[in-house]
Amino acid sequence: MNAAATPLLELRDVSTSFRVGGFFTPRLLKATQEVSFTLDRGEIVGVVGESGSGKSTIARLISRLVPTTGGAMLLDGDDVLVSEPRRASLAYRRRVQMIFQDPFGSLNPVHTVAHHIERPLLLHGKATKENARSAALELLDDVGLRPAEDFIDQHPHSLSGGQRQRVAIARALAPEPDIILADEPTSMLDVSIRMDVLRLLDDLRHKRGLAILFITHDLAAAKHLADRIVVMYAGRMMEEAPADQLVKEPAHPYSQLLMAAVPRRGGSLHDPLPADPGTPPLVDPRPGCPFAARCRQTVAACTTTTPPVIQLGPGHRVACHLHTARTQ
């Protein structure tokens, strides 16, 4: 593979597990299982799924906040789990920054906005003590907090939720990263300002050439912002496709279920939802497809064999026995 074809970030069969339960009855929670996808420069990939699907764990794996138990994670072709096995280096953390879901909890209430933005600028050598304030003012302006002078000396508690999240975005931009991990960045904001934050992320992607991993439970938001969508369920990737294609022609029954939950104009649903949505099988999962208990289209193999990920078309992959049988 030549350098031009090397993805900025690539996950290869990445897994992570946690021990849960008591001392005498330990159980294994498989948060992610053999997840593979890529993220290219200037691209936005949406990772979609319900609570417990493993999507936020993926962001924390990439940010090195939680350890992996298997697989490889390549940044510019270098497996960082091999080159930096114990903890991420400062150079890695400069290149990969995270925006957390809660703008109230992600900023220290003791410190001013200036402290939150100047500290990463100084830590990563992007400013000196003499010009850190002017660099912080420029970042605030870039994220739409104008005039920046009105915000830089305020404390987080004096800002609205949307303004706090813009400060968090400015802080993530300070080290000049290559990748932004946006973990449900709009879910705790008022509906009226969610679209503004999504537009801001899209603008920053184009202006700065950022790659963004957009974690969300909202398939409609993913369609609006992302170039590609990865659908997760119970720690496994169910489907990956270009955003428009996945929304128009979802191939996996779970993707179809997510689409059925998106309201049409007028407020109605595409299809009635199952009465019992079930619980994602994360702890000591049984063999077979994790979605089998909820699926309306099961075949015999669904309860005995984990479906392989197969290619349906350009950029379109799915893990489903229905399509495995059709392609053989």
The other form holds:
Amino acid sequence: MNAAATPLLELRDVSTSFRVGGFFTPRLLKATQEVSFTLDRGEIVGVVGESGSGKSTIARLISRLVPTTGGAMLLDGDDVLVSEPRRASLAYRRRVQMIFQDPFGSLNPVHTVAHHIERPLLLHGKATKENARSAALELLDDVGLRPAEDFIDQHPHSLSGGQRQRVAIARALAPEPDIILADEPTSMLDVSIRMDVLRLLDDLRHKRGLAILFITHDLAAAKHLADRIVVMYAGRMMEEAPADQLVKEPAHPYSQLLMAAVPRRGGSLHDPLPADPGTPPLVDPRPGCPFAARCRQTVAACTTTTPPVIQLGPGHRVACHLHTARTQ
Amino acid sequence: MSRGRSEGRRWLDALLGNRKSMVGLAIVGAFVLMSLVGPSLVQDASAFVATPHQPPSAAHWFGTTGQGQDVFAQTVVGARLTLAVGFTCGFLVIGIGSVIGATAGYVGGRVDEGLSLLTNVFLVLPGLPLMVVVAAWLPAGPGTLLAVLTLTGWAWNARVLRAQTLSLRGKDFVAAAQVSGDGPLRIVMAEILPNMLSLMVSSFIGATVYAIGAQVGLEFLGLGDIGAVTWGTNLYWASNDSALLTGAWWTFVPTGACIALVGFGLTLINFAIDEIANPALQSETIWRKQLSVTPPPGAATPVEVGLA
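Since the one above is the form predicted on its own, can you give the form predicted in complex with its partner chain too?
Now the full complex is given, and it begins with the chain already shown.
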């Protein structure tokens, strides 16, 4: 494989599970199973799914906050799970940064904005003690907290949610990373400032050539921001397609459900959804497709074998027996 | 670091601005000062100076003991060892408690199980009988008292601080520090501990009150060094010399009052710290201050007072 074709980040069949239940009834919660996708420089990939679909776990896996139980994670073609198995190296930390969902929890209430931004600058040698403050001011200006002088000595409690999230973004930018994992960065914000934060992420991608993994349950936001969208359900990847294509012609019944759940003009809140209600089966899942219990288009194979991921078109992959049958 | 200074400054301002803590600090400060300079200003506390069991007089302000010693001198001199053991024990208890508690809470897994087991064993050990047995077994003296009090006192703090560490460990700012590349020691020291500071300070004060009380109790039972002059041995000798039978109230009332006052002062400081650390109580105080001042006409609505 030549250098040009090597993606910045590639996940191959990454799985992880957590032990849950009591001492006498240990059970395995399979948070992600065999998830594969790539992320390239300057690209935004959206990961969409409902609560419990494993989308946040993906971000925590890549940021090495939770351990993987299988698969490979390649950064520039180098499997980091092999080269640094126990904990991530400082070099990896520098390249992969994360923005958390809750800006009220991700900033330490006892520290000032300056501390939050100067710390990664100093840790990764991006500034010296002397110029850390001016570098931090510059970052605050970059994320739209102007005038930065007014914000740098504040404690988090005196900032609004949107301002805090911008501080969190500035902190993630401090080590000059290649990848930013944005775990539902707008879901805790007021609707009125969501767009600003999304626009900021888009600007950063263009100006700095960042790769962004944008995790969200908001399909509309994903369509706006992302180049490609990965749809997850119960820890498994259901479909991956270029954003426009996924929205226009979703191939997987679950993607169709997600699309139908987006409120649109002329629609009614009482319109029936194309699937049965239910929750993702995570603990001791049965064989077959995890969505089978809610799907209205099931075939016999759905409850017996896990559908393989097949290629539908350029950049369009789906894991569904309906399509497996059609392509064979 | 300028940040550390300003944080300390905030605490100082808050403590000095609170009436309860002002009174508490004044009482405790007066006793600490007395224990530092007092012994060199009064006469020899162990010397036989007058007829035993004399009531308070101009020559002997607090009267004399059953051994003919000056009660005022004994009260002043006794403060030094008592407070020294009390505060040192407070430091040791909170030190051991936070190291064990924070380690167990942050590291988790087997380490947590082992340290929690140790903590629980010390928690279920009956404290008072253990204190009496160990104090009687070791050679009497302030070192023994310190060891006994620390041994029986650390577990509760370890448990409280473990629980607090555990809840802070799950916060996103800890995960964010990990993603930034910070190591475990740095995360505990710089991210988690500062959030527990008020809890640690109030635990320290609680531990000191406990240590002073328990130490006086042990010495009253005769388990301390009865040759030394402390508040505990003062009470021991008062009881030994039948102070109650002979009606010599002045031999135990001054020492008893001092112990009660120090405990009262420390408790007042603790109340104030609760108010400072609990934003709900704090904002209530701020509002009360705001409401007592009529704003001048045309003044802007106060949005953020004294917090930033």
